[in-house]
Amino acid sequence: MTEIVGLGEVASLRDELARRLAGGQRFAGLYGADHDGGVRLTALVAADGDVAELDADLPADAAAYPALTPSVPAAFWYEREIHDLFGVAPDGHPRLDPLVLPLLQADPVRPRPGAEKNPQRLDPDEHALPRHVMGPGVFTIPHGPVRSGVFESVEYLVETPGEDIPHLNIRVFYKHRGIEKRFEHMAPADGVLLAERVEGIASVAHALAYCHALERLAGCVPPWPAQLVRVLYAELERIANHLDAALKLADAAGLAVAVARFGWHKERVLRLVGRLAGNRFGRGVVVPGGVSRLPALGPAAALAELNGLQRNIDVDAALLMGTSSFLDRLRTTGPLPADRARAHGALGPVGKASGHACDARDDRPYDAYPTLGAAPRRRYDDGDALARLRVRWDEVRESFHLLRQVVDQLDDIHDPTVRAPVEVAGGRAVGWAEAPQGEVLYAVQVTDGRVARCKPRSASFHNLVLFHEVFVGDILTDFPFSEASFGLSIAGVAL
């Protein structure tokens, strides 16, 4: 069950997390909910085997509490986002532009998570946010919500004096939908089914760790057959998602056969993955206890799939990775220095690429991963766009040999049964799963067979604060290369 540690006041969260951090654990988010008219703060904190709540309560009439972020920088864009839906203040945050939510007219009502009513309007105000960087010459460049191509709605606010990038401002909450109070008195097996399209490129990771957190609570143990499958959904969407990162890079440098191939590619996975479950994202399979149904596609016709699929992509990975054209562009492009990646905790490809190997599949192992032999994975410490590609396709490769023992497996099941039975009264949990972009956790609190607060907090969210900092030596072109190479979703940031 979840560690939950009831802190009382926030200095002494902030002492806890001292603590906990220099002993070694992570921090991994900060949260807010609704508490009997005031504000409870709960800091995620993950360590090996779990991941513990720390809670502060704050009083009905409190606006402000003292900021986490000097002590923990990495809790920066989370005190960012607990202000705007709220609106009690980090006193000495370092800067509390808007994040999730656009800049408010004055004295609004926030959405308060947590709390039984949702306001009925929220009214921007038009005012522009205030610029970084001063002197002659310098220019904003609004980069977005909406681009060419097919690209999520978030606005770039890149302040140069031509062709450098000294800051950058990131503006999430054109994506902002509500998910966080959505989920609110939903019953928890319904839950899945939101939980699946918070961010859609990662649903299957999304729908693991919402199950996850209702299966600790319920004591609950998946079927073996139901542990196979969920990891063969999770490892084909792994596959997908590295393979759009690669064409939108191969796309970024002009390589138009690159992008043609493994579109293709990716098409070729998206559409095993239809035949298997029946919808090219793989939802409706993971539910609470278990999965809806075993793979429509018998193991040796799948097996026949993934061998196929793996000779293409290996062989134009190899051309890709031998165009040096291609090469030069992503070395030494949004360098994202190791100790930094360390200090914050990066996830997934982003940190991995800098030496930060964090992966919810070995730390905390779930389903059937503990029993499948991983593949041995390469150390990276470059930081920069090339080493999270390279990362990528260690991971496609590694994914390939967990599918092939999956399958094996599957082709020895003789009892049917793929879900046991999960009854949630009440009580409090944390889910995970790695998802492409890394760790996804779900902070479950289920009240009289409902779900009273759920935080989805994704990989993305941790990881795009970083996106401000790996512009050091960069120019305005080598943008796309880094925002492909990070591989991030912006629905996964702003709920």
Second form
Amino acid sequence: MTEIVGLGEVASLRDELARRLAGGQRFAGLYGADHDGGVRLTALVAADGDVAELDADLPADAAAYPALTPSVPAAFWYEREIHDLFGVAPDGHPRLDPLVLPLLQADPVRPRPGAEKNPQRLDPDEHALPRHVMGPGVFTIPHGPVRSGVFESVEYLVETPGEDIPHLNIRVFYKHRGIEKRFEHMAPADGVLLAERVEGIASVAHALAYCHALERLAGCVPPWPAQLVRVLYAELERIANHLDAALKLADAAGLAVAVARFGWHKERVLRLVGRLAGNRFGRGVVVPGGVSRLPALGPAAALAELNGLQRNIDVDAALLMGTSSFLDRLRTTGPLPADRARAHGALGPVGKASGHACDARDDRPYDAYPTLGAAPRRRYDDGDALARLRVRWDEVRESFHLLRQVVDQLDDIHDPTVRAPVEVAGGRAVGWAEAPQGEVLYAVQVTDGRVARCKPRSASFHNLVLFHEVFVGDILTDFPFSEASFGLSIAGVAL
Amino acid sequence: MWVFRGLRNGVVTTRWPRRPDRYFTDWHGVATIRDHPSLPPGDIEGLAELCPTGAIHTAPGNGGPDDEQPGRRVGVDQGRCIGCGRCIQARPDLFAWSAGAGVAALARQALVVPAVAETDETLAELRDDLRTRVRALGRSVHVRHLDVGSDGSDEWEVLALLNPVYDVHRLGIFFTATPRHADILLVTGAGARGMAAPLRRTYQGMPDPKVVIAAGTDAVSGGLTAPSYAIAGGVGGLVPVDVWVPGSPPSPFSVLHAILLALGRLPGPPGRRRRTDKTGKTGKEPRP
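Instead of the form predicted on its own shown above, give the structure for the form predicted in complex with its partner chain, please.
Now the full complex is given, and it begins with the chain already shown.
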């Protein structure tokens, strides 16, 4: 079961957090929940083996609380999000701009996830955000929210004296969808459909993290074939995402043939997932207690397809990594120093490229991962866009390695049971999975057989704030490389 | 080196719509209702609850002699269908996957199956109106994509149209960065209120004539994210939509089908949703 520690006041939460972080644990998130009209603040702390929830309660009339960000800088965006959703202000927060909800009214409607009733319709105001910049010759270049291409909507405000990027503001609120409130009152089995749509390009990982939380609550272990099938789709999703990142990097560099090649490979991966699962994004497969069905394609056919794919991807990746005009654009671009990555707890390929290797599959293994043999990972410390791409190629290679083992083992399945019953009456638990973007956490609370509060914490949310910091020494034309090398999804940030 | 690599695997591009493509015809993304399901009254209890987005509706029939199905009627609003397949799993006698990726329609109510009788007339009017509008666009159209609250997968499927498998440039379809050059506004996402103003400005920034496509179940109705304080429940209330494409997310072929449907350039046998221009001017691609 998830360790849940009630600490009463925010000050004790801060002390306990400091003690645990000093002891080597990792700050993994902070969220609020309506609690009898007040707000319950919960910090997520990751250690080897578990993610603990540390609670502190704010009284119903509290308008402010002492901010955690000064002592835990990684809480910077989390406190802004809590301020938007609940209206309680963290005192001493360095920059309390709106993040997920821009509201200008004197007494705006706050969604208050966890509260019984649904909020009034949102009336966002684009002018709620400060846009002034100071300094001789400095001006603002808005990138977005309507981007110059097929992108998700987000606004990057680049403050620049002409070429360098001294400062960047990220506005993600444009596509806030109110996902957290939508989870509430859902039957636990329905929630997985919504989890698949929190961050659509990592549907499987989100569904897994959500289901893991429910399964921990129910004390249920999915049948072995289901555990294998889950790994199958999670790794195919990883390959598709990493190909997408490579495609966008090649596009930024104007390598038309490389874009076409990786686009073709990505399409083949999505079609393979579609043939196996009936959905190009592997949706509808992961359910609480297991999976809904075995893959529709026989092991021999799947293996042949995988081998062909890997051969093609390998040679194209090798050619890309030998194209010096391309590498020149990535080398030293978007650098994230190792100490910053560690202090923030950077996730996924972004962290791994800066020497901070945290991977939920290693740290807190789930499903069939513990029994599958993984090759030792290479270590990268450069922290630039090139290192992030190298991490992705390593992960693609590892995914194929895992996939071959999974397909082999699925060949020997005799008991076709793929689902165990999951009955959840109530309780709180945290579930996790390693998405292509990094670790995904789901903090789920079930009351009377219904979801009372569900907080998806995507790797995209945790990592995107680091985007502020990677432009040291970079110029405007480096921007698309940095963005593509992060490989994040705004849907998972704005929720 | 890249030049040779580009030639390595020959032509991988589909020939659709000139030739049929298995991936188009075998596609199933949304649920439909089987033909003439004769249901005893009372057997429809709980059918509506099968669907997590409320796409299944049950209603009393008119009881008259022209009522194909006495008793009660069951229908599916494909504009709300997220393709989870629960109804098909629970009642395979009643529900099935709709065949093929050509699921787009020219009217919101045309996504409801079985079709309501008066829909056909409305559709004919809409088609005529659209035809006069798109005539000026010729055979080269520019598409401006805009995300108004998608889950991110819709963008992948739209972007896939540019990969060598679909390669929409061969059909004279291009994506453009600016609304000023755009003929078609391709909208994905559930209609997030934060994007309402940027969407309106983008629409206004486009020159006439213009066509709006709502791509994906989210864009049509809000899908699973509706109802919510933060979204409008589809983009229909934010801009005038001409073509509605269900799918969560819609397949790249579905999006391409919708674009060609808007332009009246779909070939093939006339059907409820695929009828081509009666003048015969459209529907044939120029020979390469």
